Amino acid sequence: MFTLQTERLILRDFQPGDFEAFFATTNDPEYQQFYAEEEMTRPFWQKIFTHILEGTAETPRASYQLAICLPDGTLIGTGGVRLEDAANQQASFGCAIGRPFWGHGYATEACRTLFDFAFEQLNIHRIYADTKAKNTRARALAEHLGMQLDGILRQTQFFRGEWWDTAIYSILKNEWKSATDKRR
């Protein structure tokens, strides 16, 4: 099983018995504001939970949707790395902490991780994020990762009776690298 660590968090690959706790941080109505009523279903997750765990079985291994846990094994929600364009050495990057842990910087620390793995061990030379240009706690910690906007796209989904923009942001290697450098 693929697993890294942090000071207070355990990411690992997904487990079978991992839905329950998986769907818990979906099944939250300030998370499911931003996305459409029919991918807010147990089925809808159900399929998304059967994708991740087959990606862990990939070879070579493309997607890294990670479980984060706490270290008594508390699963507090995902994140992951997933490459999308091989040539391009190009990410796409999300996570998800269930409400009940947000405020304690778990999502920082475990990104950070994610970013540090996806850079140094992956070879990843961009990460990039979508999310709905209306949610203010994505863009948040995409900004608070040192990501940069890249633009806006315009209207690119219609569900609640409205069309939605899109928030695109990224960050390279060497922005990383320096970031991290001035951390340390």
Ligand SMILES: CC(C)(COP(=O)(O)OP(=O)(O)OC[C@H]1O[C@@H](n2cnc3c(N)ncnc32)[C@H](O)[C@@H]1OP(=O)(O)O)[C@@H](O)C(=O)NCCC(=O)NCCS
Given for the second form:
Amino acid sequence: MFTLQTERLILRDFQPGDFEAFFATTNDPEYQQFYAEEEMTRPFWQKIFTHILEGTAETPRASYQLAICLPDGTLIGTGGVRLEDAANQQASFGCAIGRPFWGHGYATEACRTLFDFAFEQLNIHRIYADTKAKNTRARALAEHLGMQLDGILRQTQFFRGEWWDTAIYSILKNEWKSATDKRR
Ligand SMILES: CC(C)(COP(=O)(O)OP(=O)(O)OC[C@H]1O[C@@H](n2cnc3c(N)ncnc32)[C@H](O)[C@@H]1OP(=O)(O)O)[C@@H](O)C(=O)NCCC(=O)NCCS
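The form predicted alone done, now the form predicted together with the ligand:
So here's everything in the complex, that chain up top.
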């Protein structure tokens, strides 16, 4: 099983028995506010979960969407990098943590290790992420990771009675390397 270790966390491949714990991390109104209602149903997450499990068996492997766990085994969320365009070494990235575990720096810690892995082992040139422009916590995470705002796409989705802008962030391999060198 693919595993990465950080100071306080274990990042590992999802296992079939993880679904309930994974689904439970999404069950909070603050977590859900930036997702459309239909993206918050059990069938929706079941489909995502099946897709994640299929990704662990791919060869060559393009997706590392990992479970984020505490050392006692509690599954607190997920973080992942996905190779979207191999020829141009472009990967997308996403992270989500259950509401009880926000505010501890767990997402930042997990994603730093994921970025090290993506840039050093997968030879990615650029990692990008998109989030709702109003999702200030997701934007703060991107900024803690040293990502830059590529731009705002206006009114890309309509749900919960309003139009939502999308913020696109990215970081390049050389930017990650110089930020990492400064931290050491
Ligand atoms: C996006 C998301 C993962 C961010 O979670 P988070 O807990 O705010 O992010 P971090 O783990 O980086 O924690 C940062 C916070 O922990 C604090 N912190 C505490 N101990 C820390 C430590 N040892 N190291 C770093 N930060 C620490 C920071 O000061 C910061 O606090 P603040 O929010 O009061 O400024 C979370 O809001 C989430 O899962 N949301 C729902 C899903 C979602 O929208 N995902 C994004 C989809 S694009």
